[in-house]
Every structure is written in structure tokens, then in C-alpha cells.
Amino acid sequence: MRRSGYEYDVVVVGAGIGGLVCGTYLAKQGMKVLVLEQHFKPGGYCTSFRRGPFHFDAAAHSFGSYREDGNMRYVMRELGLEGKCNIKKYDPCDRIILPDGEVSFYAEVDRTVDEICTLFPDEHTGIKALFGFLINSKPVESAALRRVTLLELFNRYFVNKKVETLFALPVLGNGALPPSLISAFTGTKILREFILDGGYYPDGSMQHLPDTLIRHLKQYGGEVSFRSLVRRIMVKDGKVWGVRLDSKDVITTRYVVWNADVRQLFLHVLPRKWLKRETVERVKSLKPSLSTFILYLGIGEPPPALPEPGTNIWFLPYYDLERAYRYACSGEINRVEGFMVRISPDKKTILAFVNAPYKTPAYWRQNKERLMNDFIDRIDRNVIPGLKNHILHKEAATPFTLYRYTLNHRGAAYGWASTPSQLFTPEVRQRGPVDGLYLTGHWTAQTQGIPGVAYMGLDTARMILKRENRKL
């Protein structure tokens, strides 16, 4: 990193996917960019790690919206990265296991619709109508769902609550809220971009995606500094002029893009004198999403009943998602019973997770081993018989682990909880409360998942370029 006193055009705080996309695009357009990351590697939740011969994805395990006109494909094209990161689509992308049977979500939508209609023939009209809405709805129709819950939307299509559970189970996993609480805007985004166009995975591991962005950021002249924690954003006369690091170094810059926990920004990093009292109180009142308890298993010879690699398998032995959510909120994740499990493409590792609250570090230290072994028992009993006999390595990440590596408030998996009242919150919009400060990523309360934060990063970069009168 260059010495303090050097003026960058832009300092991006946080090397998650949104920050890397924003920084890479700005560097590509000729701006002097520095990305600061408090962790020792890029990616945020989209990172991977090794344990001996096993390569594990830390949290993100696949992404969506990489179809020809999808947001993720568009972002990669704009960055000049299309074809530079080998991405494969696994089909089916998701499989739902419920008490009455199984349904897979295929790239061929008609095949998926037929499978669901076979399981629930009395609901075939509503099933086809919902798919039609998910595929063909216009932006104005999606915008109208901001103040409606997903359950209210489902009630327009279905009578049978079991069908609602089928669609809502992966939404609960990817949004950490049941259909009665999650905004229909977010819920339909998850179904459209994660499920109907999901299953994409970069060759090797999820780490390949942020590593590719870092490589091109540097090729465009950008810089990155790891283990660099920003403690203060420096403001004079209502305008950003620099950042102060944990090391006490001050780096001057004309713009700061904040791609990290917004609660931390407003309550600790930004000088309080530049914030309205009502803004601070509003940010304090916002609720973060649940976190996750993640299981990592390294296996030797694959069990005979090993499911298809690359497919997200969702299991729930009952139809009461409200019950599952209550258990998740309480921390009794051993009673949730439902979970997601995914076999890596090389069949050597397994990632599984369940929604979980932050609780306390002491709680997770005392209960981690017990909950991990119970989780393994549930997978062995319900999805992969004989799994326990093939495990060579096991470990788990708790919500406290997620907090330590990202500093996300209470280990939140998805930023703010996507309830109707918290969507598009004015206080956390992209333009910050002081001149030259911009927000991006999932803490802006406008987006979800890797495609969402990637597009948000690109959009934030374009806002800065427009202000600079630079040609896009």
C-alpha cells in the first residue's frame, strides 16, 4: 500500500463481491482505486479455505442470474471478465425433499412445473400462474411487492399450504425469513435469480470469483491492502477527505465506497456530528438477518447414496416453516430439523447449513461440538445414509465465526432482515450522508445474494463516474 498522504480517487472499504466489482469497474475507467479489507483474503462470505486435501467454500456455495440476460452475466461482461472465469451451471440447481415427495428445479422450467404439478395436481393452475409471474413480470410489478409479504403473494395463487412450503423453503434458507415475514419483493427475487436461474459455480471453488476480480482490479491499475481495518472516515466541511486505519495511518481520497456493515459505519466510523439524530436512531432500530451455522465435511470413498454433486438439497420433514423459523431464532437449531446440504463437484467435501441466531460466543463454544454431531446425524438419517462412516474431516462455522471474519453485525448472513418495513430504507441508500461517501453491498437493504451485490457494486461505480462526468 502507498504511504499515507497519497490521494486516491476512490477508497473502497470491504473486499466482498460488491466492493470488488465497484473498485474494478472504477479502475477500468481510469480512476485511482484502493480496496481496503480487514480480512487476509478477498470475498467476504464468498471465500474458500483448505484443510489438508479438502477445499471448502466458507459460506456462499453457488450463485444465480448468469443466464444470457442475467444481472451477474451483465456485470461480468461490463468488467471485461466474461469467459475469464470458468463458470458451470449444475442442473438441477436445487432439490426439495418434503414429507410427500421430492421436487427438483431444472434449467428446463417446463420440466420443473410438471414435477411440481404431479406432486400437487389440485394446484396446477396456481403453480403455472406463479411461474408465469416469476418469469414474465415487469419491474413495475416487482416494485409493487415491496410492502407485501411473500405469504400474501402465495395466497393469491395457492390454497394448499404444502405448495407454499415447497417454494418458501429455499427462500427461508437464502433469506432467513419465513413467508409471513419476508417481503414478496425479496422472496420473488430469490426464487427468480437463485432457484429458476441458479446452480452456477466457478471452476475449482467460490474463491475463484473474488480472486479473478482482484487480478483484474490490479491489471486496471487498482490496489488492494489486506488486514487493513478502517476505524474512521475523515470529513471536513461535510465532505470526505480520507480514512484512518487501525494502524493510525491516514489515507486521503476524494471518494469512499463503504462495502461493509452499515451499522458499524453510522454508529462508530463516521463522525457523529455529520449525522442527523433521526438517522442514527433509525439505523439502531433496523434488525439484521439471522446468521447461519455451517457444517464442513471432508469424505473419503463416497457413500453409495451420495446425492448428485453441485445440487443444493433442501430437507424439511414437516410443512410448518414458522415452527422452523422459531427454532432457528431461539438457537435450538437441533430442533429445526430442516437444512440445506450440497456435495462439492469433486465429491470430496460436503457443505450444509441451517439458519441460526448470533447468541453469544460462550454459547457457541459450549454447544458447537454437540450441534455439529447432531447435524451430521440428521444428514445421515435423512439424506445420505451411511455418511458417518465416510467422514475424514469435520468442522463448523458458527454465527460468531461469521462475525469474526466479516465484522457483520451479529454475524448477519444477508444484511438487514428483508421485511417489508426495512426494504429501501432511505437512511442506508447508496448516497451517504456526507459528500463523497457511497454505500454498496447487501447492507443497503436493496438487494440479495452474489448477483445482487455485484449489480449494486456496478451501479454505485456508475453513480461516481456520472458525477465525474466520465464517459461510461
Contents of the next structure:
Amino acid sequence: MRRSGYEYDVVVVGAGIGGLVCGTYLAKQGMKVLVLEQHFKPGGYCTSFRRGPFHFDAAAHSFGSYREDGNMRYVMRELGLEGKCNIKKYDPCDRIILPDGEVSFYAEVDRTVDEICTLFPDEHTGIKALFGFLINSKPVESAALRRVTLLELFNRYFVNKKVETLFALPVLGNGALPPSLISAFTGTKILREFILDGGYYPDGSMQHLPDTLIRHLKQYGGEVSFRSLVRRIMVKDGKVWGVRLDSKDVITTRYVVWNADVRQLFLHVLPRKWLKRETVERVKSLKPSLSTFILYLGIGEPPPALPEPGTNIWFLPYYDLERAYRYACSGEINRVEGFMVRISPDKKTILAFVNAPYKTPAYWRQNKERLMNDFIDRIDRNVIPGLKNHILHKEAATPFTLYRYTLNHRGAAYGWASTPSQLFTPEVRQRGPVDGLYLTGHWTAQTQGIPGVAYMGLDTARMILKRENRKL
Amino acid sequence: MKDVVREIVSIVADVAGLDEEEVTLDARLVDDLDIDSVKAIEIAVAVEKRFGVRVKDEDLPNLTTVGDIINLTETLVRELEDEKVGV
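The form predicted together with its partner chain is what I want next, because the block you gave corresponds to the form predicted alone; please supply it.
Expanding to the full complex; the earlier chain stays at the top.
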């Protein structure tokens, strides 16, 4: 399919899951694909690292939507990768610990509903109705949620604010917004795809997912180049013809798929003459999601009260999520007191995180050690008694670390903040402002999480193939 | 209302990743253009932005062809103009 005069049919910028899915699918269909990544390994936020005997997942630590008709399963099947990666579901996938008690989200939904109804008996009608909506609603019904916040939706189901917190706590963790701000569209998607159908983990580490994709990309003749930062997209007569790297090398291509920070694309990488001023202004005005502060612990002999491995445990010592969010935004993450903690399936490591703002690199340099120790104290006190005496290795990633490895604007964990007003922003949809340029990944207008970006990567690949078929 | 037709075709083409010539008025959104529910909302939001109208959520499931979107938009634009002149 390669056209003479161009080195590649498609250059994908960013080897996160969205870019890898897109590139692998296009390579499988016979296009000549090059994936460029500024970091030295693939995965984006879906990556792992090693410290001595410990293997840590860096950010993403499980994924959802892998049920028989889930989006992630669908993507893997379309790529011919179903069964190529040994994926296990941990059950329960999530456990919520609140002042009045705790609830687990099991694969068996009725069991979860029973637990929640036992804790909040007066709300059983609303609880069952919400589950009914999450499980049975047709995709188009979510259209009705595009203007409302999750809080407005919850108010249709619940009287007791405590029930709302139960559902909204993992949404805050996975979406970085409290119920009063997050769109009900995104909030219900997180509950349906990440919590009710969550807890999947590739055997060994999260790194297996991007590694498997890279292996297949190469089998189909695709190439990947690390430590390759794209500085410029070359455009002539309104059409993409290449990219220029940090090294000044120019690579010619007919299509560019941008699977990286869209702010960089519109403000620096794409020549301004091809952009409308309103587009630039709109992109400048969009707010990114919060970042995260992530704690990594390597443990020796496990503490006796170690919780079940593979389960995301959410803890909050009060019910006021708005307050938790305010503290998170201000950088007073030691005052949030809530967090998520997860024991790795091999029981050797622990990952815990809180939402956090970007602040400045200096702020995190000065406060990292203190916040890390405070965080360990809180986990020891509230979830894993005795943990402190079993730690052999500790380190943390700050929002600046997230920025450094991914170049996501302000270390944003989930692309744009998913408020109703920012959802479906036309300026950041998949088809870019010049011919041959496509956007994919969590910086487009309506997706996040591994299943979200994987599905969109596939969808973007299909847009390009449709265009190819027309030309032939 | 010629403007509405051109604009809708352009919006649908953009969201679906197609050329405008491929977006015919009788093209079915789901079967011919691969418009899923997310893309349907993207189109609704783009229409609202372009014409300053408000698409009712309950109208979305009833839109099956490009022509349906054009008819709905024309109705909404007319209502808006009527409102402005105080009819």
C-alpha cells in the first residue's frame, strides 16, 4: 500500500495503548507503520519498572471492559490478540472502605448489591435502580447524560449522601473529579466499565500489554523508534507530508496519528498557519484533569493482615468528596486522607495513589519525602496494620514524574477534565485540522482509561483505512 | 436553508472521518457511516455549537439518516428565528 516518495504510510506519535492499537491494526491491514515514542519504552501510563527483585506497575495497575462483549475484549479480538496475553480477572476488583463499613464490587453483581443494601437499607430501591441503569441501559441512553453531572444523576436515585460517596469515590480516583463536576456520561462509564467490569490484569505486569502489541506490530512489518520526540508536523497545501524530530531528522509519511498531548500539537507542533485562531484559543482554554501522586512499596515477608492481592482498595475517613477534591487541587494531599491501595498479584509490591495537582517540580522535590512517609503512615493506620515494618523499598512518582515520562500537560492523568462543558469538544475530535492528521488517545474529547483509548485507537485506524479505500 | 445542508454534511463528514461527497442525504448513520452513540453525541454538540440551538436528548435516538439531522436542525433554526422576532 506504500506510495512512492514517502518512507511510511503512517507515523504514529506516542506509543501508549491508543497509538499501539492504531499502529498495529494499520500494519495488520498492510500499511507501512512507524511508531515514534519520546520515552525509552512503550506503554505510556500502562508501563512497569523494576527495582531489584520488585516489579512495579507505574500508573495503570489493572483495566476494565474485558467481559465477553466489552470494548477491550473486542479490540484484542480484532487485533487477533485474544488469548495471546494471559489476562486474569481479580475478584473482587474494588473494595470501598467508608466510616460506616465497607463494600466490595464482585464479579457477581447481586452479591455487591446485597452488600450495599445491607449497609444502606433505606436506599435499596435507588441502589437497585442505579445498577439496573448501569447494566441494562442502551448506549444511546447515555446521550441523555451529556449535560448533567454525576451528582445530578445520583440525586435521581438517592437521598442519603453516603451512598453517593460510595459510588463516587472510585470515580474520583479514576476520573479525578468529584460528583458535582464530573459529567454523568463519564462517571457512569467509569462505574460500568472500570468498576462493574474491572480488575483485569495481564500475567506478570501491565507492561505485557504494550509489549504484546509491539511484538505484533513488528510481525506485521511495523517499526518502532524510542527516544524520538516529534517537534514539527510538516504540512503542504493543507496536507500532512512528514514529521521533524528533535534530532532534526525528517521522516516522510502520508498520515500522522497524534496519540499524545493535544495542547502541544496545537500550540507548538502543528504550524500555526493551518489552524484557526478559535481552535487555538479553545484548546488553550480547556482544563486538563488532575495528576496523581503514586507510592510504590516493595515488601518482604508480607504483614499478617495483608488484604487480598489484585483488589483496588479505596479508603476515605469521611464522606465529603468535595472536600477531598479541594485538598487534592490545593496540593495538600496529606489532608485528603483518602487514597487507593492495591497489593500486586505476586504479593511483593504495593501501589497506592491520591489525586494531586501539578504544582511545580520544586514543590515536589521539597515535599516528596514527607508526603511519602505520611502516606505510608495512613495506609499502615487504616488498611494494612504493621505495613511499616515490612517495607524493603519505597519510592514515589509525583505529577512532575508523570509529566517527564509522558509529556502530558501538567502530568494530567486522564486527558481533559471530564466536565459536561468539556465533553465532546469539536476542536479535539479524531479528524485533525489538516488532511492526513488524526488524533487519538485520552486527549481527544470523550475517552479515558485503557479500554477507552484502545477502542478509540482502533476506531481511528478504521477512519484511515476508509480514507485509503476511497483513494484506491 | 441551503447553508444547513452544507454545514451538516461537513459536520457529519468530520465526525465520521469521511469526505463530504460520501455523506449523502439518505446515508444511514449507523449502517452506512459507522456513527456510534459517542459520535452521535459529537454531532449533536457540533450542531448546537454551529447553529446556537439546543438538541433534545430524546430526539437523538430518532435520527437514522443524514436527512433526519438536516430536518431536525432546520426545525430548530426556524424555531430560534421565530423566537427572535417574537412570534
